[in-house]
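In the block that follows, a single chain appears as structure tokens, in the form predicted on its own.
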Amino acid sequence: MSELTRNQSLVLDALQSDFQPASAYTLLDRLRDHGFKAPLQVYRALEKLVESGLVHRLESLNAFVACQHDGCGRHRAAAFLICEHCKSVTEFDHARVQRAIGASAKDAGFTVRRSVIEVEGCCAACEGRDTG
């Protein structure tokens, strides 16, 4: 990608600073200081985020977290875990699970653009709280 325009830099630089899933809402509250004024500014700026492969949106939270691997694009598969309790979200990448998309990919007969895979559980923290 190309160098990041301001607006760009700074909502990625927000989701970086807590690796927590993001709402464009959210992120428009965190960056009223630096002059964002209105959804469209965040919506834009985390749509050439996630087109470059640096920021992922969470279907399941209706949200957004920072890559958190090098060289991450999107031509790859993305996976996360995400605990339904803290909704903390620890992305991994796994070439077996890569492997078994591109093979089912093939054997369909499709192209694979984009893969996110959402996992939803328990993290190791909260599994040793009570939650009930």
Given for the second form:
Number of protein chains: 2
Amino acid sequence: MSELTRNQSLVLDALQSDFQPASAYTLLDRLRDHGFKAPLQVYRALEKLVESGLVHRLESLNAFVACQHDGCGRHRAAAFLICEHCKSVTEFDHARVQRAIGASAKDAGFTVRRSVIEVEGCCAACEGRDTG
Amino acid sequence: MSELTRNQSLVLDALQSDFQPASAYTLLDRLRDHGFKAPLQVYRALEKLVESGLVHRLESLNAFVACQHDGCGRHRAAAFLICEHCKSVTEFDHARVQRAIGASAKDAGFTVRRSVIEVEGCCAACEGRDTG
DNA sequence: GAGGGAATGTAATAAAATAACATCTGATTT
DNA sequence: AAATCAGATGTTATTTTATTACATTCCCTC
Ligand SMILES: [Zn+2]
Ligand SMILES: [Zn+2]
Ligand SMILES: [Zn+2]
Ligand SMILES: [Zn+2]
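Next up, the form predicted in complex with the DNA in place of the form predicted on its own?
All chains and molecules follow, beginning with the one already shown.
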């Protein structure tokens, strides 16, 4: 991605200030101080950011999260561990998972463009706290 | 699942008549002839059907599809190949994928409850037709 | 400084999901 | 049979998420 525009930077900063997932409307509220007034301002920025790999969309939450490591922009794939208790989201290494998906897809003659991998459960920290 | 209620049967039939994914509102429209009038009638039926494994929710499409094989009700996991051209959805064998996810999750000390695996791309039939 | 493309602003609307509350149904108990 | 209770339904209103449509501005190039 060439250079971020003002709105794109604002949205990215909002997401990076706190690596929790945020909905478009949550971001809108956070950015009202900066002059944001309408959903489209957020959605348009997110579209570019997701396209560039700086932000990922979590399909199962209708939410967005800043990429936690460089590289997604290049290899265009990500996988997430989503804790149902503390709502934390961790990007994890998906090489193995991608290989497994690739093998299954190949069996079906299917060409993969993008994989959505979102694992819901309980993170290590929360597992320690309660038994949940 | 014990026994399906009338509304649940209607929704399941609508989904099975055509194994294409359908949104809740599409189902509502299809079922107006049968007396459906409000979204909740569909959502409530879907909730039970998904719970029982007879229907799966596609997070990346905000849509629902009938399970294509027995067994999901038991092992509570499913993975999908979604063709972007013909919109067809195929449930695929996820044993390998689940193992890969399990391994990655274990590394992170994460306990898996449910996995969302939705692979977008091009199916064999469409690949044959156009070059897309 | 005129043209053109990308980014932005703004209002309106569509699509997806849930909340709240009333009613009905059928089984179970007394 | 009457009382009770849980689950399923019906209905209206509302919330949350996402897009359409159109006017305007900004920046680069010619
Ligand atoms: Zn990433
Ligand atoms: Zn946690
Ligand atoms: Zn299934
Ligand atoms: Zn296809």
